[in-house]
Amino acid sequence: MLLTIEGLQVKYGKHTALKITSPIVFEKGERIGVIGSNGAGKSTLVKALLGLLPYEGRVVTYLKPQQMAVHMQFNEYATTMPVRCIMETILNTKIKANKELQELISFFDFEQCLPKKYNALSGGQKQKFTIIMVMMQKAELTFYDEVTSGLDFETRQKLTEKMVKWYRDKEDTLLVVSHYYDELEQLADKILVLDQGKVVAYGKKEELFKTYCGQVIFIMDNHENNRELMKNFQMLKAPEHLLAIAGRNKGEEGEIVSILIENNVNFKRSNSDIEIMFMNAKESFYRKQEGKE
């Protein structure tokens, strides 16, 4: 057991920004994605466990705070300086000399940017300077908040995708709040869900869909053609402008197929959507709190 909330309340003022009631356990080697809307209470989760916040409740680990590292949503360093004495300044190392520092920038491909001076670096390439810094510290556990916020999509699928490969055989625990469901799909094997400071769900990815949304689901244009060629089986919360279906057994995903196929409807299946998960675990959530499930 890495570590373990017990009770966790933070106010502001008269104001509860979080509640945690049940013990939400992390544990080494997890990779925990924690989602929910604005104001979920997403951030105020990562300052109360780094201690910037003061809570009621308790939280318990053996890690000292040398032994955590953070990326922030905003971070701000001197504009006047070049990018490597900025580096070196505070990692209190030269490059030259420090070969794991040397194998994280030529891992993010961020040679060319060692003289710039931070303002004149892109969107991508701060949020690669700032992971570099973050990756360094070699913490036990790591939080990431919304890493690749701002940035375009080719921006952000890079740099998430550089992410899974530098972490892919460590056992560093990671914490990763982010508003995009393709980002947590890749990063995240357990899912922290939150909603107006309430825990909505929290498991394994895999878990999750299967409580919320079945063994698979199958997704396709939400139209009156299809809603009514879909009329006998579950629908599930979904975007407006997308029908999910759920294929509760082998048995009733066969049938869903054949009358897809037959009615040349383009559908996609998936045995793992953190989006639609996301929104029926919600809907279940607040139908349990007015006493309709």
The other form holds:
Amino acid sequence: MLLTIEGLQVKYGKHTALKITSPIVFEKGERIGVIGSNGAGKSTLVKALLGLLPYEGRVVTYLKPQQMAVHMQFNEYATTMPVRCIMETILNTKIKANKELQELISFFDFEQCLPKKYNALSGGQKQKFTIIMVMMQKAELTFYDEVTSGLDFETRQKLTEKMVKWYRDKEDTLLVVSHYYDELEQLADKILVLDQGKVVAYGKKEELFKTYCGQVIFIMDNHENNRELMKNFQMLKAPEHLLAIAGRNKGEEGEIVSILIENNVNFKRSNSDIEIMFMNAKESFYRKQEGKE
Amino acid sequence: MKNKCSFRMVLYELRNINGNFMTHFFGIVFPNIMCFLLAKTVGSQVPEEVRQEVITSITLSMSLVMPMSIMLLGYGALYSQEVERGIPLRMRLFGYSEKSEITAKLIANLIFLTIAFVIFGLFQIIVMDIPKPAFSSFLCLVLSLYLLGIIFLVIAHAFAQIFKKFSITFGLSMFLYFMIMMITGMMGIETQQLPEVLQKIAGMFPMTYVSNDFASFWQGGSYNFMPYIQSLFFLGAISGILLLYSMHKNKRVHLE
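Having seen the form predicted on its own, could you give me the form predicted together with its partner chain?
Starting with the chain above, the whole complex follows.
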């Protein structure tokens, strides 16, 4: 066990920003993705785990906050000197003398940025700069809080690919906060769904998908024809422009596929869609809450 | 990864100071220009026999501008901007404690103060006509400048950490800077000319004694240091309390 959260509650004045009632355990080597809308309590969770916010409840770990590495949502550095000097100071090493750091710099194609000042770097370069130093910390637990926010699609894709590649054979425990479902598809094994400061769901990606979506889902455009074709199957919560249909067993799956092919409907079949899982987990959570009330 | 204050950190802080125009201007250019102008204008209005003592007094007053400008204004401005942008927090998350950070900043600023003092000294030797000091008096001045520098840096650091805003920290530092300059006799107004309340307040600042009394034993002689030392302790205690409060306010929660 790397870290356990028990009865964690964070308040900003009278407003409860985060309330975790059931214990949550992070095991060594796990890759946990945290997902939720704005104000869900994602960054509050990261800050509480780092000891940056006062909280009620317990966070049990043998790690000290200083032994955790974090890529915050906003990272700022001095603009009075080249980033090379900042990097060498923070990592307390000389780039020329540190082969591992040189490799990481070239892995992220960051060589040309080293003589520049921080304010002269592009958004993607700024993120890379912090990521390199966070990775060099080699902490047992690393947090990435919206690491690709504000980046264009291509830069975001490339950065995520680099991170996936870097951590592929490593045993580091990661907690990745993101608004981007595709990023979590690639980086996370477990998902923690937060909404309005509450835990909606937590578990392995596949298990959560099975719980809230079934074996497999079919996604297609949401229009009258498709709705009519799929009216006998279970419709899941999905973004407004899409129609998500649950295939609850092999037989049903085959039936849906043949109807769609027969009617020449374009569709996507998936057994791990975080976006649809997220929406349905939320709906199920609030339905249960209403039932309790 | 736990990082302690290192040579690299001090070098980093020196680069940081070097990139701050305010420290250069107020710490090096301003005291020399002010010293020159005041010596020329005030010096020409006093009788010949007291001229050297008056110029010495001006030099001593202006030497005080250096620790105040470098530590209180320059450091205050730079550090409060850093705090506002979350840079110290970022350093903390990379494993640097506030203790190691403030140590590196203090060493770097003392190095810069030394450079400013050497330039000021050279300016005095080359341009100004002040008598050669007794070694003990010179030592007294240097020690005072370093001690005041440390106290002002701690005050500026605490202000920045308490208010977390450049505007408030800089406004407060500026107010303190000009208030001290006015009531301690650094701007030409003699402390004795001030209302009694302000005289009492001035007595709490060590700068009053350096500015008004140090010229009397510049070339030797005796002096009662007790009020001066008491004022140093007083200001030192205030800065210490402010620092402890700011550290308490920003401390991280310990996980179990």
